[in-house]
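To begin, one chain is listed below as structure tokens, in the form predicted on its own.
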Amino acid sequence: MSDYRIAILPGDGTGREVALEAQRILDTIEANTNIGFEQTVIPCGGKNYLDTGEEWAEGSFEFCRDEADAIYLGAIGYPGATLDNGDLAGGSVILGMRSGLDLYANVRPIKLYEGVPHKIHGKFTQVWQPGMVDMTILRENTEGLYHSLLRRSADRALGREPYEPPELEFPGLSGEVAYDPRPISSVGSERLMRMGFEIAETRNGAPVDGVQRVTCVDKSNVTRGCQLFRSVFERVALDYPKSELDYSYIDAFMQWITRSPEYYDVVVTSNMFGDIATDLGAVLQGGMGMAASGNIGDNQAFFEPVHGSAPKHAGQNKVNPIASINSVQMMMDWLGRKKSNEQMIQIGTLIDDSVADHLKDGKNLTYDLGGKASCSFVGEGISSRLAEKLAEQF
């Protein structure tokens, strides 16, 4: 009997391939433990829409939310596939979970490894030493500049009539007037934060000094939004006197991540701002091929690499598993704390070490760390690894 069920969404391009290896990673937990899982696998995304004229299946957002336990996505987007709107085909997949499951926390561990080149000088080469970027940033995922097309997209999921923002009149412009609102609340700011405080109470601090220290960052001394942002973090700072608090602006912040990525230990930011960031902090973990995410809300989860479809690698088995792998590993220690089972924590810290090990040894590594290893023999290496670990702990 399984104890978990796991909705396997593997969606486009190369999230297909890199899906594969996530399903290998729970089917080693599944050999080596008690623990078993029931896998449904839901076709979805552009070319699901192209080939079936949906998204994916009818009932398939309700069955994510009131059957899976934890939900898993390969990647979103095939070449010429939109909706009549202009939307991207599939995004009532990814976005519409996001908005109508209220999954408002998307967590994006940024580590790099021992073993790991990355190219910040346009060359691989290792500037810091492992241990040195080691950070959690927290983005808002519901709200913002993003509001507008994540409640189409969850409409969409839902069956509902699209949402449209109000029409909005901007005096002293001229022509033809684009335009996204930025919503941000303080009940949506808060709870970002809270979940923020939350995971730094569980990691070691900052790599440079070993201090618990949360960083809001913002725009605050420009736009009302994150000046409410900023005043709704330092309300709930109150509540979690053990951490220090660290404030900068989000251009001041790109800088400071990339010169002295040690002195982040957990970071808060709104919407498009932690779009943004996220992306710059893959550079210094080795790239979007290492970066995994969980998108977290209080009662439901899904986890993905953040790689997107990449279709040119499509099909090639070339592309790297471990953002995927590593997402699992979120899943599990996600599972594990939501569900109160020390062992499922266990699993996850068992995945992160066989990663590292893999990585460390540095003799199978994909193309975009400078190897010619295929994603599946990565994968494979590495749920070897696992395997091992899980027989000895379990």
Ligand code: IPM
Second form
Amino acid sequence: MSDYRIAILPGDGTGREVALEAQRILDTIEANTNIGFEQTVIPCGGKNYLDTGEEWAEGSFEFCRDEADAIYLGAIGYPGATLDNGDLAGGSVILGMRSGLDLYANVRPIKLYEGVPHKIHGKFTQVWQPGMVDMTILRENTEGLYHSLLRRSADRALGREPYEPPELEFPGLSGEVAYDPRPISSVGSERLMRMGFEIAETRNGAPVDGVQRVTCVDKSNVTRGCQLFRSVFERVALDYPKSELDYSYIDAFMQWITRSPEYYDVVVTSNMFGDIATDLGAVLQGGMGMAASGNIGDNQAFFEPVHGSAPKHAGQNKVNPIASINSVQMMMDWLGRKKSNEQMIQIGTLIDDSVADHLKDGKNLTYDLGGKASCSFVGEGISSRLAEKLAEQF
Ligand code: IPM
Ligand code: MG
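In place of the form predicted on its own, output the structure of the form predicted together with the named molecule.
Okay, now the whole complex, with that chain kicking things off.
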């Protein structure tokens, strides 16, 4: 019996609903294998801040850092929950873990499953074709425009009094000036890129031609940070001769992934570019309800659906739990590789198969995919498929 300690941070709004479906998947694994999970639920987020005056209880960060084998996060964001400095209440849970646990890679797979309409034209008109979209974007997660977020002067950013002029002079600008530095380091870029090349080895290449391809997305025609990023990419790539190298500027990349997503296999990019690109990526995979992610470092990781807390849908048991379930899939794969537990890697694959079967079947889908099923009904459906597969295999 191997036991893993999992911190469950449901957060706010629909995050709480989809977290229950993540927990159902963990329970299903536990019931059908010899793997056990000790789940510790930690309240956090904007609502928690309004209720208790804290984004999460003291000691929660340390628990995640020192005690948990892996972390799951639902979503953060509650209407009206703002810190005194104007920042999103609960934001320091996500951003604090990303930087505090040094989770330098935000890994965001973008895959269009059979049976799922993508959302480029209208609502549900465009149908899946084999191999249209199957790429993984790695977003640098601790540097760039987010690096100073926990430290910047909020007063200045909000234009509140007292206004302090920036330390740097910006000739030609007048009125109040706010700015966010975007530092990019060679070490931060290199470790992200190594993970990207290593992930490429585990995949089947780009859908269009099966070529193992790693694309560096930047704006090196304009910014210094991106020039460094690209030069690190060229250097690191020498260690991974099996991957074809590809380059794109972020603006052109937005166009290319919309027109020809099948060309892309693994993509590495900087923090804010990856934030933006993966929301477009979600459209290619059927919407935010399908987008899973892993915030991964060398020692710790947290897994979260990319969608937010969606206050207008909260409390209605209606949102799509698949982004959340696939985040658990990523957690199993990561834990399996980290702990050299082959069975857990296989369990990750079985979760993916269960999601794929459910979607292909097409009968019980949530509203965002054109169906009428509830969040928990879809979660139950996928869990029971998983239970069958686990019973068959183990
Ligand atoms: C994301 C989100 C976060 C980010 C927000 C909620 C801070 O948009 O995970 O993509 O900007 O990284
Ligand atoms: Mg985002």
